[in-house]
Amino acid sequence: MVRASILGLGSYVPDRVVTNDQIRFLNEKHEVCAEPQTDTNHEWIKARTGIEERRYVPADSGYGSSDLGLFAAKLAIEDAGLTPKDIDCIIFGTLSPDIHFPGNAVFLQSKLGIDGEEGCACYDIRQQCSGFVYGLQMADAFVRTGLYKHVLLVGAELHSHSLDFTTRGRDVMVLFGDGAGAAVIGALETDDEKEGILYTHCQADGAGAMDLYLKVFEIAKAPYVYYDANDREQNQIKYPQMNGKKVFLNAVRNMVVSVQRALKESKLTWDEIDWFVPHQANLRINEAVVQYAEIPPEKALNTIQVYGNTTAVTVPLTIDHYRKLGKVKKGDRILSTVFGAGFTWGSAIFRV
């Protein structure tokens, strides 16, 4: 029988770490100014969100996103013991793409030199914070029906170009980090259903659509965007925007309820699985998912404390951060569970 396993994962994260202390002083290209910007400190973020710091690419550096998830990619590949021309499929997850279009891709496909006329088939899928066990649902029904054979999924986020460094933005803003982490998915002969990735279920309500977004650029206007950037009014609507307590409790909510069916449906029991790795976004949803859940807190990793809301990287950031560290070994089996704009969320089941 044939099932679909991470045969290679791999992250990055730029080496600019910006602390709480540090991130009121910077300006909207995220320069150090001498005077704060934002009325912020690392108390009141700590005690809202769990998050002491984050990583930023530099002011001036040129990077987009394709850029850190081809970082993160060439050590996937790389730990699957496979070279690029191997891959034969691209899942791109972001909610910042260098361009609005084409999707970030067929970049990535470019910068790994497997482009050209027989260059491989690349998706790009939008699913925010939900990104990365949508795509791995993706890579196992086209691993498992033999579509395709390697599967390169990759997260990547440049959130420190687009936030608003003021008061006013603020509750977004000290939130987010830049990253990439990145898996390959490939097939595995096996008579055992619960090897390889054993189980992903995804889910959505478009009800909440409006309570997290970015509307900069809306196609039913003409034209599609036009603001004054010095006018603080209008330029509000290039920054990220957000019902926090209505994301909160969904969140919570959606994530407890994936988890329970996951286990339900997997018929596996917390003996069974070593790792709960949930979406990176508040460390206080994350112990409240826990607490509700009846998750064994120890089982239970997180790493926004350090890497901040990574979006569509987080899962695989977190998993390769504790890897790294041999607390995550080869052959663990993970449970992770994702909630994010949309309102989208799942859960997948998988070893590493």
Given for the second form:
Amino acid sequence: MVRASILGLGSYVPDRVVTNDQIRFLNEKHEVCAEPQTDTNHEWIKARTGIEERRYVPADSGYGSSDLGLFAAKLAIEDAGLTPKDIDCIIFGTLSPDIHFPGNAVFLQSKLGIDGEEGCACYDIRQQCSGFVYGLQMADAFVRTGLYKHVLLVGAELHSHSLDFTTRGRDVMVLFGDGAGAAVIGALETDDEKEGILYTHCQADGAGAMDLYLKVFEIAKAPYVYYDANDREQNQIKYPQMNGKKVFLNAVRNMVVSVQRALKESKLTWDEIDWFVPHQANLRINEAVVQYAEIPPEKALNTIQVYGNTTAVTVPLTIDHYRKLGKVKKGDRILSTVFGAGFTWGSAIFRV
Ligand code: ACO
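To complete the pair, please output the form predicted in complex with acetyl coenzyme *A; the form predicted on its own was given just before.
Following is the full complex, with the preceding chain placed first.
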């Protein structure tokens, strides 16, 4: 029987570390100002979110999220023992694409040097923090049905250019960081139903759509950009808006149910799962999920302390972080549960 399996992983974060003490001195060009620009502090951020620092691209890097994705993609392809030419499908998850359209996958395809008349299929998906699990479900189905041989799944985010670096935006601004993560998914011949990617489940509840959103424009209006982007009285629309408490409660509730469902439907117990890798939105969310879903705390892996919330990137970035530290080993089985804007959520169980 053909199953799908993760053949390689890679991740990338920019070198630039921005601590909680530094973030309040940044303006929207990421310049360090003499006076604080945002009324926030390390104690609040750490106590409420667990975040201590995050990574930002240099303000003048000229990078887009497809460039960050390229760094991670190359590492994942190499880790799989393949070359870019072996990739016959790209799935790109991001909420911070280079431009409105086309999507990032085609830009990444060109940057990998595999564009042209024989170029592979390119998909962009918009499930925000749930992007990796949603993308993994697609890749799993594509590979198992024989449609594609080697799917490159990439999550990449450049958040630091679209945050409100003032007190008005502080609830969201302090949360996010830049980065990229990638996986190559390919076929595995095995009769063992528990090998490779053995479970994926995705859900959404559109009733929560406007509890976490970034408009930038409204196509229903003409002109569809109807505000002065530099006028602070009007420009809140270009920054993410969040009903933090509602997101928090929905995240905990749905992630707990999703974990329980994954265990029930896969017929696995925690004895057969090495690690729990939740999305990294808030350390308190993840601690609550571990408690209510009765997950062995020593199996939960978190990186939000050092990378903040990198949205579609958090799952491959966290796995790769602990792989580099030698904690996650080849063949380990992971249960990953995510929750994000939409609301969207889901779980996957797979070996790395
Ligand atoms: N620094 C200092 N004070 C702050 C900050 C800040 N950065 N942000 C908010 N505050 C203040 C508020 O103004 C408020 O002040 P007030 O009491 O004088 O009105 C006080 O702190 C408490 O604010 P709350 O919003 O009640 O704080 P809460 O404990 O709910 O934490 C947080 C806020 C961290 C945003 C939390 O709600 C959260 O993590 N929500 C979920 C985030 C999330 O999961 N996002 C989803 C993923 S993102 C995606 O999918 C794109």
